[in-house]
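Just one chain follows, in the form predicted on its own, and it is written as structure tokens.
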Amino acid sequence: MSTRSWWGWGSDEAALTSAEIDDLLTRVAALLPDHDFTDHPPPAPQSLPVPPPRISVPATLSAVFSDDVRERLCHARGKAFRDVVRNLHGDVSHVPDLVARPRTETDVIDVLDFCSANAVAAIPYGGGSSVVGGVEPRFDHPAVTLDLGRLDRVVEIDDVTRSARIQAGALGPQIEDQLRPAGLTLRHFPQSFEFSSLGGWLATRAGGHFATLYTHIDDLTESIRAITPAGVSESRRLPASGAGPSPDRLFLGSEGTLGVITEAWMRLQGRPRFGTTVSMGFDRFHDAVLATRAIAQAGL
């Protein structure tokens, strides 16, 4: 099992060797000749002046939370440039108090009970991969990170509509693996594919950039459910409606303020039964410019 880097993308299992980094350094300063290239190697967790949780919680939320540091500064930021050079320069601030893991609905409901009777601002957090700030209590105020990390099965597929309900705390990996014994795909790569969820494409909206074809989110949501302040929100499953606005754009971009997403309803398509790579050259870029946006018009 691979471990997350708390402070940049990948896992630590997967960090380049030291042979790699040399081969890299050598390439990118033929490029970048005038370029400061002193290492800045990642801080020990413990050795960072962490500052200690603000809240407690009741012994039937114990099981939920944790006050681990390192657990604490991997849900302090997300992925940006930035947010990385940060962490590498043990930089501390605004980091959430706790981090709490539920591991149902329920346990959802209660953390954010807990939080709104306590006054402790609440944010939900998928796979991380945020580059605009999203995960970042950046307030100086008490806050919880509620990482639905667990919340990760396809729960149900329906053969006959092509769909699947999904948690939205399920990574991209794990939704193409649980489809596949069924011969169907959700077919959603953006970038982030390795380490983002089902509810923060939701949230964020995201855009599959290996697809030319289904590319939104948007799309391929059927109905999503929702935890709110004023209760659970689900919308209903349809293949189509004109009857007023559409509750799940709502939510769709909301970015987690409106509510935590836990499930939702996905339309799939079948798994391609062949497949072909081709390479092709240019001249000139704007020739290639113009045969992407041909591939693109054609819908294939």
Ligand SMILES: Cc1cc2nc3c(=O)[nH]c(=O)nc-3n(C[C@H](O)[C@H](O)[C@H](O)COP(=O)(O)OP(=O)(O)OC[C@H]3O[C@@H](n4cnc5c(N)ncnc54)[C@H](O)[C@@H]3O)c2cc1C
The other form holds:
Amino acid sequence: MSTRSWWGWGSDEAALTSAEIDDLLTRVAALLPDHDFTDHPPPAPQSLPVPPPRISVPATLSAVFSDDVRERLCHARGKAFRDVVRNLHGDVSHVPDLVARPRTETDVIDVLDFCSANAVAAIPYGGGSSVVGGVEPRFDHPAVTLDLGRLDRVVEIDDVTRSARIQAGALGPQIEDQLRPAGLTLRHFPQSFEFSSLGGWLATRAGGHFATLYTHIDDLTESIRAITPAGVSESRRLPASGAGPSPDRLFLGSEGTLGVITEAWMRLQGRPRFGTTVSMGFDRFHDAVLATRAIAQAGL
Ligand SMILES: Cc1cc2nc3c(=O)[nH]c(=O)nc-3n(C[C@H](O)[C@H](O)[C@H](O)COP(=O)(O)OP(=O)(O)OC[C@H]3O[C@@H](n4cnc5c(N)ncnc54)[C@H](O)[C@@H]3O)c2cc1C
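Taking the form predicted on its own as the starting point, write out the structure of the form predicted in complex with the ligand.
The next block holds the full complex; its first chain is the one shown before.
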């Protein structure tokens, strides 16, 4: 089991070694001779002046909440370049007071009830790969980050209509691993695939840039279930609909502002039976762009 890095992409175990960093520095410095390449090793979480939480872990939900400093730092930011830079500089402004990891949808409701009763902001969190500050409590108000990572199952597969009910906290590889035995795939491959979740893809209207054709999460969504301040919202599961405004469109791209998505029915495809990889060389960059467009427009 690997440990997610608190300050950057991936896991602690997969971080570059100091020899690899030296090698990289030598190569990049040769390309950019007049730049400052001061190394900023990641500070130890316990050494940083993280303010104590302004709220206490509720006794009835102690199995769900954490006030651990590393856990709070881990959830303070997304993974944009500016986030990594601020972490490496030990900038610890705006850290959530508590982190909640609900095990069930009922836990999600209990956490939101606690937040409402105590006037605490709740920030949904999937894989934390946001690049637009979406998971950051950038305000001076007590905040709980609601990490959906424990809701990681493909609950139901309907292989007649090729769709699946999937919990919102499931990360890309967890989804594909659970669909593979049925010979099916969601075929949504953002570059952040390894560390981003279904709920995050829906809440940010993600694009699967590692695939062609229908790769936008909008195209793959059949229905969404969410816990909102007004109760449970669940759209009807239909193969297609042209009746009235689509309620799913409200949640797609909502960045967690309308409620917490707990699961969704997603459209699937058969897994490809044959696969091959080929590299093509072009003399001019523009020719490569034209070839890429021709392939995309061919509908492959
Ligand atoms: C290296 C890298 C590559 C990337 N590549 C792509 C790419 O190819 N295509 C692309 O579209 N984006 C890409 N992104 C951006 C990012 O990965 C996507 O926005 C992704 O969809 C976020 O998913 P997440 O689970 O990490 O969400 P998080 O970062 O955890 O959250 C993102 C937003 O969604 C909200 N949210 C999360 N879960 C829920 C939920 N269950 N209910 C309600 N709201 C929720 C959060 O509050 C936040 O506002 C990339 C980012 C990085 C760092």
